[in-house]
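In the form predicted on its own, a lone chain appears below as structure tokens.
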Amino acid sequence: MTPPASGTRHVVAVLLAAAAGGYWLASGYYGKELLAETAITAILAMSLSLLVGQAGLVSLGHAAFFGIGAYALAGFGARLGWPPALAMAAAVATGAVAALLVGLVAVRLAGVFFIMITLAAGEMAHAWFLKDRLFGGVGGMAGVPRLDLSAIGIDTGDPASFALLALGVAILVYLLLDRLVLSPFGQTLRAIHQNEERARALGCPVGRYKLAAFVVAGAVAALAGTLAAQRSAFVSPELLTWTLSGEVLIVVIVGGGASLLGVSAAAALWIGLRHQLSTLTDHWMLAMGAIFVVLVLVAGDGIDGAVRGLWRRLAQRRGP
């Protein structure tokens, strides 16, 4: 559950960066909406690996927050008109006080219990938004604003905009959270999850950790939320079912838990994989299981442990 080498990691952070920009001035309409799409995707994925390969907590509710920050965003900004930049300051803040709520009670616990409350919380939040009728119910709200930043010449409105805003969006998050794992909180994460009674006798606070940890996880999921509601300019409840949690916690589990690069490339094979699929047959999802079930058997460690394992014997080839 180690990063992977600095050498290795930027030469993979260049790479994927070069492939977006590529894919943004070549694609056309419908491929700067995936791109945009597969950058929130990612955005979701690396708060996700945060918890799940830094400090070994699984959780089946992490789309709540994601549900969580979108709402929060409609209400500020349609509600009750507040600026969108000011809005979606405040939606990731809400974000980030509801992880602190349910966080609480859920680092109390491990393995299938935590995993059984993250779902629980996750369960009561998309219940309360299929009933508020605030935000339309079962039936959603339209009418959320994006960003203005005409002010530096960016047209939001533009879907070739906003792609490459959500991009830059995503390599801020990941040079942000990059730091995060590198850095003594991080070690200390790891340094729980190889063996939390051992760090508990040295006198490190888990419980604290653990919190931090699952906090900066919701309000990072609910940034991936106000982008996600600014790209169709729409909430629904849809944005916090437990279907999206185990989905986004496969694309983690395939790009290799612990590694933001790897989850962010397995983000761009969940998105990618679909829509071309969902084109060809009715059972996409089946094929796509399928895809990943042989991928992770292949790779054991997902697509990071396979660029790794590239990387070694590409460097074994190379010579002393």
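Remember, it's a predicted structure, so these values are computed and weren't measured experimentally. Numbering follows the first chain given and starts at 1. Rigid core (definition): largest C-alpha set, two forms, superposition within 1.5 Å. What changes on going to the form predicted in complex with its partner chain:
Superposition of the core reveals a Cα shift of 2 Å or more for residue 288 between the two forms.
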Second form
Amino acid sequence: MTPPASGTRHVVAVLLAAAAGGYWLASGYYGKELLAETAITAILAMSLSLLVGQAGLVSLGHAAFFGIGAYALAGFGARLGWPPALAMAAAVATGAVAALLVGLVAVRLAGVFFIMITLAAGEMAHAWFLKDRLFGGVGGMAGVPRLDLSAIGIDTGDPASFALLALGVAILVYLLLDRLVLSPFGQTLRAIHQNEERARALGCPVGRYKLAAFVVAGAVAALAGTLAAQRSAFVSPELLTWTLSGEVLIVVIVGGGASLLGVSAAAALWIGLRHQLSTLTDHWMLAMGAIFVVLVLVAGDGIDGAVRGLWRRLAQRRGP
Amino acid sequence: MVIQLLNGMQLAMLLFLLSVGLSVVFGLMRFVNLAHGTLFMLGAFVGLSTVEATGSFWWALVAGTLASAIVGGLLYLGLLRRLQAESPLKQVLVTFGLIFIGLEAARIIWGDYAERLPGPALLAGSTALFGVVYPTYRLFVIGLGLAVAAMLYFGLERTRVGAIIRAGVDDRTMTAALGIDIGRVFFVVFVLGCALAGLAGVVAGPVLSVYAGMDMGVLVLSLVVVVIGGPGSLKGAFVGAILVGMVETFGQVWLPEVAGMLLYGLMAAVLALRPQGLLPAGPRP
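Target state, the form predicted in complex with its partner chain; input state, the form predicted on its own:
Whole complex next, starting from this chain.
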């Protein structure tokens, strides 16, 4: 909940970007794929961080907007043949509209109800794409075009260039959301999170602020989805599953909830861990569920304090 | 038309068995057990294994119900009870983590394939009713749902335990102050809800197929039932289940393209008009 206002975050941001750049130089083909996946996950996690960390709205259906962004890009770019850049913009707008439709219902309800509605809406979106015929139903649809940057001499078809593109978008999203978090808008969200009644008594239109946060988060998640669709040139209902929503929530909790850089670093950690786990066992989701439960159990006051709580407990055990 | 009505009613009764536990637990403890669908799946799988071992659907019914009740009871004592004093949000998120664990555990134990639980021989075949021929087993599902609803209604409205539960839903602090061990009431209601989820799982086995991942679809439907029916109330769960069952069934038949949206629209409309649900329980604090 505390605003990441100190200047040191700029140093951390540069260090993170430098680490990503260094990894890009050192890694091979597979590493570039991992890097692109990390950047996409970081964007998605940062968008959820705006909801969970700033506004205190725990959404269990965030993958829906990610998937809707991906499908919208497939629709506008592949089905309608729009230029990829325009299709991407339209996909982000579609994500925002979808978030508006869900948010109009969800933000009226607090706490546990908000969780129930977002989970239900997310799964309904998932079921929708499982059944639909336009995008190939369960099997999904291939042939999603990538952004054409040949005008400035970049071939996005090359994995190395695409990883850089995804990284660049992640940095842009960070800069944008960082501004938003520190703006009066972000401060109001934190005030609502701290004490909703007080914010309301001060005359703040609480519902409208929450809805705005929900729509922005949905649009950014859709942006991440357009990158994911471009990365694999493929969309399928897998993109909207509740398991992905859960994964992103884990990333946000591990990253400290409100810290954009924290959740980005956690995204890198998570992608690395998941690839390790999935090479070891087919049943890595078991480990994931256990991690989720433990994280929630050790969390202090809000779930965004999970890692701090864990450190505190470890320190107490070691201390006198 | 009559067939679709019966189909809708059958789905509604399954949803009622599932969501009544969710709803009353929410009314008492202010939290939603997202692993409720997982217990439904557990009931179905244990029922499947029991049928394979004993050949009897009725033993499966008993075993599936007991298994879900026992696992639910252990979860409550080992995990959820400790979180009761903290925040409902944490309880809900812990049960979300349990869905992952339950899904993978089911895949490890029972594999990845969908199977159909054979129904009882006694109820095989069809019955003529209202001018149509309808599978007898599905009529049994409707009858069972109605019977459980009647029993729960009687239990809640006419017995001492029911009065204590209703008092707990209305004001748990006051109930505890009257010298009632509210923790024990929580436990009993939670386990009963889990048992009904397991029962629903076995009963659904011959109608839906049994596979790892069957839990999410029904969980979402029962969450919608709880939200639109009004949490905490038996009548709310009953009315909500019928609404959702009918909208889902007729939506799939008449407007298959937008059936998913229809359900969301129903939920949005109910919440816009009555944010507390159609038939919420008792006075709210």
